[in-house]
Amino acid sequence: MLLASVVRFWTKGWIDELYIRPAFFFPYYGFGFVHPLGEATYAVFAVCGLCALLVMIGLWYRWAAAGLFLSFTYIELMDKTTYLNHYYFVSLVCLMLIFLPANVLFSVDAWRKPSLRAGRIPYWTTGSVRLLVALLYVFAGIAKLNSDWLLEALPLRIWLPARNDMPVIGPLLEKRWVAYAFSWIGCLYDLTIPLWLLLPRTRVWAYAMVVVFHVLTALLFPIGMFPYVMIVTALIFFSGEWHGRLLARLGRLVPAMPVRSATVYAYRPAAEKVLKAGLLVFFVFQFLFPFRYLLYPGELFWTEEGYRFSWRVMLMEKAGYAQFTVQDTTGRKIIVNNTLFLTPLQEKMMSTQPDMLLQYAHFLRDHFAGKGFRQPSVYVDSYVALNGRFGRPLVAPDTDLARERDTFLPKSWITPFDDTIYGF
């Protein structure tokens, strides 16, 4: 699957439109020291699908594996214009894979060194994948435990209509009922589809859900890999004898390839115990990561203090508009048109969101005192529509944006939401 992401970023000539053509990207909060390397991003890339190929394949796979994360990762953290929870699951599938031994049987690896081989592995090491899989669906449907998504049926009461000229479905996508029915059918969904896919007697019906839900959702909505990802992964969830049977069919097919073995794979004991207590903190952190938004004050979707990075998929539609005032202490005034610095799809985000709002800030002000400014004052005007309600400034107007750090403190500046939504 990430093969093909790569192959598809390239043919669709998304990496000059993302990584390479912007005059200014946007980093992630401590990861500032990661950016596009200009024409050398295509060698990132290239990297990425390289290690996606080996990987695939078994050959020189902990070096490939460790590879793909970090090439993978660096692409992830180039821009968060393009944040996607889905990436941050990849990633942290390609820290796991790692550590896990998935080329023991049909690889490249296994192949060339027989000693390798091993037909059975410790339960933990794919227990740790569907437990992660587990998490991404859980938290997801947590998340849809608000007011707007069970008893307003929003966003989808304004995304669904948007469909309707799809044939067959799309007269009834815009029936209000259809909208509730996505809501909740989509909620308990995400609630409880790992433990239907937990149970060996529900197992293959849950899988066809599985397939079902993630295609409905990727003809409805604009959404990448996400939903093939999701289903290929969901694999992870059939019984070693299941995987064992397909094997020893793909086997026939490529004969010189082993596919049975009675050897037993086993870690090092000390590595074992390392591993073990790795995972454990690394799954303490996945599972309070997502609550740390209840640190912050305010309504999550309108500050986004805590969204990132904690399995809120598709919850909310924000549009708005941005207009920026840089001026000096001697008069000196200037309208920035935000076109001469930004992509279409860089200033969607931007203008919505409140730290790439603060980001831009001060690219504006360092931009300007570069042309002459003395000591440059920037001031926003912003207008954010938040799941259909009416636009209200999302930065009070009289905030000097230049002045304001970046930090990961609640942000002051905020405006207030003034209503309210009850939930997660």
Second form
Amino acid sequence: MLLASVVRFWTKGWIDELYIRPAFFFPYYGFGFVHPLGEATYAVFAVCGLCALLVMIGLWYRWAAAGLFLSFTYIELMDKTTYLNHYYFVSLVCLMLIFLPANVLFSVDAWRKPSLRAGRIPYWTTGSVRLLVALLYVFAGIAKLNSDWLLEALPLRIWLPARNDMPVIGPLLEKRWVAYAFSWIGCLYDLTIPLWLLLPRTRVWAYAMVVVFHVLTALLFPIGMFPYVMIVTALIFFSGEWHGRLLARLGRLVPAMPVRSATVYAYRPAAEKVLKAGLLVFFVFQFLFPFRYLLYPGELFWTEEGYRFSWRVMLMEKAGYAQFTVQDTTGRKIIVNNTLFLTPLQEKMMSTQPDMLLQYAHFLRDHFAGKGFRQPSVYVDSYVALNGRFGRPLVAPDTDLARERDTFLPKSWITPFDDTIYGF
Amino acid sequence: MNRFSLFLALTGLVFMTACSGDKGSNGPGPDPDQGATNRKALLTYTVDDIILPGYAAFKVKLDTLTARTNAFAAKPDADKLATLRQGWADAYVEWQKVELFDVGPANTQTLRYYFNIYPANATGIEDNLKADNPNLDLPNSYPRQGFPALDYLLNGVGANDAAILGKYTKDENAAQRIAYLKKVVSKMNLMLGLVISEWGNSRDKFVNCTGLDAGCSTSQLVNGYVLHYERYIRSGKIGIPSGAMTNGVAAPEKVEGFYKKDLSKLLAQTAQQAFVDFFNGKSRRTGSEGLSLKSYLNGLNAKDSKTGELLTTAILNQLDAAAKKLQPLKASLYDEINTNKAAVVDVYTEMQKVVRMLKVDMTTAMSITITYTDNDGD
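Switch over from the form predicted alone to the form predicted in complex with its partner chain, please.
All chains and molecules follow, beginning with the one already shown.
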């Protein structure tokens, strides 16, 4: 699956487009040291693809999983522009995979080293992956409990009519009630699907629902691999016996592969203790981190302080326009042509996200200081529309962004959102 | 809870919300008008009632310009120069009503580059007319042809009419100048002919590509339309010559129709009006309004979810505000920039507000992505 992603990236020329050509990248706070490596970026992708392959066939599993986690995460950290919740999810799963015994059956490792083979693994190992998936869904559901989503059917009311030329269902997508139905069903689905997947009686139907739901979103929205990642991931909810049968069937294709074993996998007691403690910390963090937005004043959708890494998926239609002016103490002034520094995607993301506006403003400050501007000031004429409200400035035009610092503190220079969205 | 009750609960909720949505007071209105959001119908109307009749009307003017060019070339005199200039001005004004169709064949043939890249490159034109067989398809040839080149050739090669006429009669390069004049006009005919005939082949494909992704017609139409306003009306006609975009340093010599001077405001006004007419779907055959961006956006019920104002009303009001700032200016924007620059910058300011609404509010309501990259500040 991941291998396919890397290959997809490569063949579409995205590596070059996203990570090599741009003049500027948006690093994550505290991860400024992570940046693209020029042509060597291809090597990172190659490592990532190779590790994904090794993990898949189960060769040198632990090292490969670690390599996969590091290379994949490195790629994600290079530029905020491409942030997607499911990349974050993949990173987290890779992190967990390092410590989980996913190579004890049907793997090259197990084939080479019979002592590694085990037919059963501790419940908490698959349980922790299930918990992560459940958290993802439930948080995505909670995030939908707001007035725009539930009462206005926004942004689906904007997105669905765009597909009104689809065969059969096209005309339906224009109906207002359909947007409401999709909104509510989507919300209920996210909130409850982990439960239906957990209960043996509903599992098969729930999984069918997962497939239908994600295939539908894949058809309707341009969201890449995410639906397929989730469809495959949700298989983790099926029982060990079910997976055993699947492996037995796959085993017929590759007869050399060990598909069953009577051994029960056991960690060394000390390792197990450390691992369980680690998982506990991990999950406490996962549980609290999405709620950090509560610490910030203002509307989350508008300021996006605490928006990322919180499983907020497809929640808003936000578009913007940002024109920067750089000015110095001697009166020199220039209107910035964003396309000289940013890709269209970077510009699009930057224009609606305050922290990226600020990072870019700082880049401009330094760039023009290097070009002989004396203590340059950076102002932005910004215009952002959120969920069908008409556009308005995201930043006061008289704020000198060159002097504002990027911290985790609330950003006082964001103009207040002049409407209220109730709920989470 | 078993599967059946889950299903019941879901259905019930859907039903409830559907009903509550219908009687909701503020945001939700009636269902979108089905006909207005049919993109195939919109595209068909746009091609058949606006684009193709627009080109046909322009072709009439270009034919007149061509005939008068040939008459002048055959026997250059003051009368023929005067009628040729009038033919040029009429065609230039009519061009403003078709330049905005930067979609389909006009986009693939880059029609605009052969008709209206200004300021004209006067020395380049002089080089070209002395050259054996100058290649008009090279990018550096764009400002050496089309209406701006004709402007220079008919209005700018001498200090007065007698001197200009002399360049076509007594000058050592007179024959070459006449030949180049004809070459420019015949290139314009060639390019327009190509675009019109290609529309004949591509019309069906165009109206059937109804998706909203970047590869399909609606997105390309809107991208070309918004780009036209941003780069060729706001920046080209107003922003760059007035200095509004370049640190306040005005460049009045960059106005459209620089050598003719007193045509520049009319060109800008015509382009602005053509832009509004397109938004309203004004038919070039009947003159009445039909399917349009306006009816489409209204069909989507695009309004400010806070105030309830229709997006189309807001856009049309802002377009009107820009036109009102343009209206009182002198016929020569060159003179206006030299004497009263602030008034021209005011036009830019209003047009800039239009651009934001088009690029952000309109495209977001239509789920269209702006894919062209702007080059502000170049």
